[in-house]
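To begin, one chain is listed below as structure tokens, in the form predicted on its own.
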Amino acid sequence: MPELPEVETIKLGLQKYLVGRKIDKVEVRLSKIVQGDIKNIEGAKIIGIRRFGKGLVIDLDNKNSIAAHIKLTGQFIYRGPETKKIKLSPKVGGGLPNSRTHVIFKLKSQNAKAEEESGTYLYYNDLRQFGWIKIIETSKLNDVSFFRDMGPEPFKDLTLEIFNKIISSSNTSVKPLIMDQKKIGGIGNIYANDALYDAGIDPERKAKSLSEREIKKLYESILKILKFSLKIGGASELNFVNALGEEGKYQNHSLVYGRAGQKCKRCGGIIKKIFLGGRGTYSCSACQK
């Protein structure tokens, strides 16, 4: 599912186009996606967008928030007069709205004329319908276990010291550990695979077997890989698109993820695939020890 770089990319796009606009009306086409009363957000102004791990929060000026987790195939796509010329990716499923569109937020600006705001919407698409949207009082976000239990995040509060403690105190395999959202927020399967490869560490290694040097290298590799993916707009391996409906490019640059049977970019060996913690795991046995 979309990971830190993808959700951060969506957040940045939503910040640019949503902040300062009011939510005029909300149309819920699939009730199971939305929890809470839409009347609590209609008429409210959007004042900020935040990301927590793989989750998004849209804050409103009436002390309510829209909390969302897009899971595997969720998409938030903004369409307005200024984006009409931007071509939507085929991953959107056609023009908007379409059969994948489950929630439509009609937006308006306080100062714009009605005709200038016609066709200004935020669409929530979800092919597999695994995602959720919760309308909640901003002060009660921590009542949602997803946010309350989130571990420290890269680029935010995951320091090397904290990372060292997490790794050195665990007897589980290192790859499932760094993907555990209660331990570390935001890292999923794509970037766990590639960070371990970059660090030269076997994903099956017991975490506490890593030396301090290896832990430091893995920490640096995680930041390096995530930063690079952010720079090129995330990975659109499956259904991810940014807030304008455009694809990211990381899938064209992955180091080992999705490359089973292909040659290792470092040594020329063959990349193998196993399942670890129920997830496809890619590595080069010659490079990763």
Second form
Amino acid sequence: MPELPEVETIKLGLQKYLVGRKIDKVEVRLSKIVQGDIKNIEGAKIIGIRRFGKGLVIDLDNKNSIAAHIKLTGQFIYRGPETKKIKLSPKVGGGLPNSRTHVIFKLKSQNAKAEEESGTYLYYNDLRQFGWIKIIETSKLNDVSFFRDMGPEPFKDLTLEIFNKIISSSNTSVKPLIMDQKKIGGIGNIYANDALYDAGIDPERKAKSLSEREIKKLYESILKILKFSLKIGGASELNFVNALGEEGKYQNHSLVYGRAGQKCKRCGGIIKKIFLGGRGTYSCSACQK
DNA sequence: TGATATGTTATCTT
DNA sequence: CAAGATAACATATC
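Okay, that's the form predicted on its own, but what's the structure of the form predicted together with the DNA?
Below, the chain from earlier opens the complete complex, with every other chain and molecule after it.
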């Protein structure tokens, strides 16, 4: 669900609508979601949005940041004058705020008059309440183990050379390895399955056993699949919606993920499902060696 | 009704 | 210590 392309999709949306606005007030409806003091962000201006793997960071002009992880079912949805007419996906769970809304950021900008009438808000929704929001000094982001321990990411510092080193030095099966956030940041179950299929590699292969050629192919497949998903707005398999409350389309294009028992798109064989590292793992045994 | 799904962390076992 | 399994978190959906 929310993996690198989904979180990047949210980031791009938030960048467009939040940067330059001030946080007027914060209402926390479910206290376990938020750590830190909201007083440290009220009145501050949003100056940028960053993504680290599947994590999001909203930077403010007072040396504080809002760090967040949406886990499986979190949603950051902006509602303002420009987006009032956009229809929310049913995955949002009705009009905002609703019973899944746990944090409400009331926003303000220069032309406050027009906006005050219609209201400008950032909502954090989370059906299963696994996500977290931490209010923290920007310089202390690395005190959070999630950020500190994050491995190199595709599109950032994960070069083929580094990828090669990670793969060839591990005893684990290749699929759990590329999903390990401490080894590589941002890849989850959907894209791990599909990238391995695209590369023609059996998810159960020991990472160490991959040839240099296979490692290169896998590297290229990961980038290709992530890029493609980002282009179509991510995967809305579970509850994912973008910053406007709209769904992505990748779930209609998945190569093997969630397709157990269906035909392989390449050879027509049947997609099988096993468990690897406790996660559903889909593959075509004819196409993946 | 009950099994299942996803991401992360913690804990236990090998 | 590495790596594997398993449970926990909360809830909708099949």
